[in-house]
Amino acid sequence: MNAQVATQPGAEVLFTPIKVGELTLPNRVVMAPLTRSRASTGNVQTAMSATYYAQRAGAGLLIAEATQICPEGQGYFATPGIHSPEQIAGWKLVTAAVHAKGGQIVLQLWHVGRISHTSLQPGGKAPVAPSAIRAEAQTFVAEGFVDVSEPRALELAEIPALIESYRQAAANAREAGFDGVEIHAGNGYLIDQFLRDRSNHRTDAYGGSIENRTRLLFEVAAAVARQIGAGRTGVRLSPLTSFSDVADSDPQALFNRSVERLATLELAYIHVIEGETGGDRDPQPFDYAAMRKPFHGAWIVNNGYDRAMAIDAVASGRADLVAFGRPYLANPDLPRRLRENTALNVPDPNTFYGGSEHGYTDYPALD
């Protein structure tokens, strides 16, 4: 196929480089971070996992799937980690055969809190949280899909400790061979319920104001920061997501000062789930320009985003990158297919989760 010809007008806005924190990027589209359940025992990444990934690498950026950084942080089975010897090797498969194909990838750092089974916490203990109160929600096992445990309030004398996970988790990605993490803030998982008031009911430092709830948001980033440099740190926000069971009665003042903190810190990027994750776009009214206004590194949109829809985002300046997820899935080779504006394979959804190649690594490319 000649691409120039299929190339419509405007496609080239997407292909254009652009300097993210520490990184230069060949184009605009992104990699979504796509939890898989295919870690091996001890959550460790496989070489099919490397293959998954180096197929993909023509995104400008890759986010590798959402990883424990403890073995707390775990709320999902078969998830990798990024917390021992083992992981850090299992990653290291990963980031030599991406950057083999000159792809650039980060890792996104998680801790599910209370969105979790007891069956996947140590010692069989009840999930963490930022207060005691049981989400409405369900976590993969290894039996399927059930609902998540009743959660502990996270003490405040374990705080630091908490944040000195991300750090060493950061500092493990580091020695993995990412070349920068994404902190996740999103979705309803143990930094997302910090920020909301549904979630967080605590009464000291981390609880109550929209300053003390963006705490551990900032401390984390902070840390994160300090470790493996701002210029390779990213953060993922999904401001009106009430994925996970989580809501907040005033989202607008509370994301614009999460923003506003983070901006602070001079921080690569800043990643923002349009809406609902994975669904409505628009479940309310939301100035997302009011939100980035203070922030000066690269804004990365998602949700939905189809190929005109990008184009768009990305020329008007209302994003600087986009991210695809769910396209992802079944096109390894996204970037040219948007180019070229050729047909997207559709996924298979009874393989989103557990299992082999089939549905993982087997989707064929245009040639």
Contents of the next structure:
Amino acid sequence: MNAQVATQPGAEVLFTPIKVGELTLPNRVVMAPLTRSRASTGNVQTAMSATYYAQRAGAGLLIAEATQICPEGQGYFATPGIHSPEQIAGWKLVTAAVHAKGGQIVLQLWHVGRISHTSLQPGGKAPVAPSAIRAEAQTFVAEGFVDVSEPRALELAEIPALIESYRQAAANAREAGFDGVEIHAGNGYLIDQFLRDRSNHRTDAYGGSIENRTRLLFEVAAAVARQIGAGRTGVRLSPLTSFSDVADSDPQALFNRSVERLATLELAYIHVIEGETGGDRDPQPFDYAAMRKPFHGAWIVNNGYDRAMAIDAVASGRADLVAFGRPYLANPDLPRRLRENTALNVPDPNTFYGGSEHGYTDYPALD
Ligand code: PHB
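Having seen the form predicted on its own, please provide the structure of the form predicted in complex with P-hydroxybenzoic acid (PHB).
Zooming out: every chain and molecule, the one shown earlier first.
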């Protein structure tokens, strides 16, 4: 028996550089986007957030938390935006601090669709969605957790302005100093609501067939790529998650086609949440390799990865990079800890959303 068969490759596979579109990254460890709900009045990031991201600049790539592209895109209290001059200025503090530490950072572009509440919407109006179907889900508003509101269906004539909001947000992200953007098309938010047939009952060009349900994703990605370059554009997908009350009758066909369409744009990367977001990695059979097949950009995997799983994913070629969420909350120096195989700090769920420096910028690094 060959002794090498039984020996796992070392963590060094995570510490080789890789080209991701226009970016050259020093390692394969990605900070996943994490909602922290610490934006100030006007949904503006602060110097405290700049410290938090700069502490994590050793990641190969930082994906900044989900950020609303327009006022209607907000679904939770104190999440940041990228649609006002003040918000662009707030994010400049973050990108400058990360770049000063040698890191690279992209912004996750977010529209929550129906996962919102009238109290968060301009004029107290109903949130928008592909169809007027209320999600069985809750959101967090100024007073605490509440059921999400009943949405109204977007008119066909409103879709060009929606796509324009994504394009403008991508331009704003570049103005704010981001190295690129990640279009959030997962976790039951707006684009995912269009993709999946439980939430999309439209009968126009954006509903019904897989071709129609993938149209918004494709048009948004094309508009963003045209604005900032395909090599600075990524997409996040979550084919099996039921997070925020989404489901599809044929996820394999839907997400194979989604990736096939995105592949024609030659995007920098696709970032896949495998299984239930933050939960069961294997809720039903799914062939991720088949989904990946047409795509030649970088493939980022996420969801419950530990050191051994990450090494295996990259060493086997199943993924190019691995995104860590929970471990990054409490371990600002996560790449070093993975490389040296040291213990990890344990994150405190009481400080995930909202609050101060505590549980945000005060987790210790080694030494
Ligand atoms: C959240 O705010 O809880 C949240 C945001 C974006 C996600 C998932 C969860 O993709």
